[in-house]
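We begin with a single chain expressed as structure tokens, specifically the form predicted alone.
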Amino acid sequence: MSKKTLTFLLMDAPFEQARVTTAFRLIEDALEKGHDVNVFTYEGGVSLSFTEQKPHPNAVHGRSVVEEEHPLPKDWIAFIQEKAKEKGCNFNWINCGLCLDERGVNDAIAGCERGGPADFLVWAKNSTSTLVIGTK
């Protein structure tokens, strides 16, 4: 199989709908088989990466921190930058600045840039497929 670039554009905030989950496993599974990567978010999807989230107990099941170990959107793409240097992979991740500073989560994980949609257009030009997870 020769190595193909896929582009995938992320609306959905943090915990909110599956879609966020399934697209990390679609990323994690292209750069498993050895693929480039290239991730744009828009809209919710910009907190992502935001470094601020953290984990939380959960007091209906009666877990701490430690026992209900809350899986963090940022911490997922942190262990997916890793996946993609340990296959030699190219990962992109872009945040459209615009959303960042209308829901103010400016700052992102190391490895996430500022961008905009035009960022998108020419990644979307240039991939061998593009996957748009809309909010709807």
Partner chain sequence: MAKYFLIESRSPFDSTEVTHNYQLASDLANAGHEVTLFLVENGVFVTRSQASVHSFNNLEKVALLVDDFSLRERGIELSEVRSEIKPANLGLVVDAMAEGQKVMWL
Given for the second form:
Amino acid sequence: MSKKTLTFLLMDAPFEQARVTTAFRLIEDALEKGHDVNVFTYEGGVSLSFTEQKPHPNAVHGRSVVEEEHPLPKDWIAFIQEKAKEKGCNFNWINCGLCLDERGVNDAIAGCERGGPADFLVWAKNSTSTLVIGTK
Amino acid sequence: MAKYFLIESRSPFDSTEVTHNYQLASDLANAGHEVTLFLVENGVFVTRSQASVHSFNNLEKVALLVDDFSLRERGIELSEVRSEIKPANLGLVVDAMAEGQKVMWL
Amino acid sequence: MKALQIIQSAYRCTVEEQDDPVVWFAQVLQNNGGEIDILLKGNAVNYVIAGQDSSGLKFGKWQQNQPAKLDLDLTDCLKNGLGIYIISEDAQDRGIPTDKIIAGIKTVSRKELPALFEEYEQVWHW
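Now show me the form predicted in complex with the partner chain, since the one above was the form predicted alone.
Entire complex below, previous chain first.
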């Protein structure tokens, strides 16, 4: 299938809902297939790219922080950015600015920009398909 | 007629809204549209043939798919799954999007 | 681009946000050139009831002075050209009195949704 532009809106905060993992699976698959991908995060979704996420050890499992290899969504984004480069795909990530402010999570990893719903509207108009993954 | 690709991540055990979502899938199909209902995450709990879900019985015209990872994650073996529901890769959602189908996460 | 926003999650963070964030999002899209309508389903059908009042919350010395006014927000949406639909069965199931529904709201039955969806290029289910 030829390269298309796909847009996703993510609304769930990290470490809360399985929808976050499923969304990342979708984004990974889209890039694997060579599509360009836009991601707009809204509400709790803006914390996905917050730089201050930290891995922790897991005493219950008897694992150190290194052994635990705790997943961090900000790292998933970074790995996906890397994959997009390797695949020659455009990968854009915009966080809702007001949502960042109210949560105090403005410090996002590189490549995740600040924007607003108008950016999402432009993406949606210029994408083959747009999938909103709202919180339930 | 349009193509609709509907994603359901909850089950009627979670919310009565899900029963209405199944009905929406059926109504879209009965209106002549090509409809796929893709079950993922806890939405897969309706797929066991022994599950008590009666609202699932009017979806004859809807293509029913279930995320293979979500099944495996929950220890649901293919032999337990209702025959009308086919295991599938989540990548089909991406393919539907790339095809320009109306993709909605219910 | 004509897009229908389906909202079902209701009163989720309306005290913190002082509005419904998806209704707010729809208003911003409309103000930026989108052709946006809203379909309220499930518990969100109650948003069309006039006289909702979440005022008076106090936590210590903090008092909420700008509580959400969902009915007024929807009235503003209507003034700005957004169409607002509710699913009639969802309203009936919840015993919503029709005389308390704000003016300008359109009702649609579940069976009519396929035809409604065809009026839009995009349907986003929040």
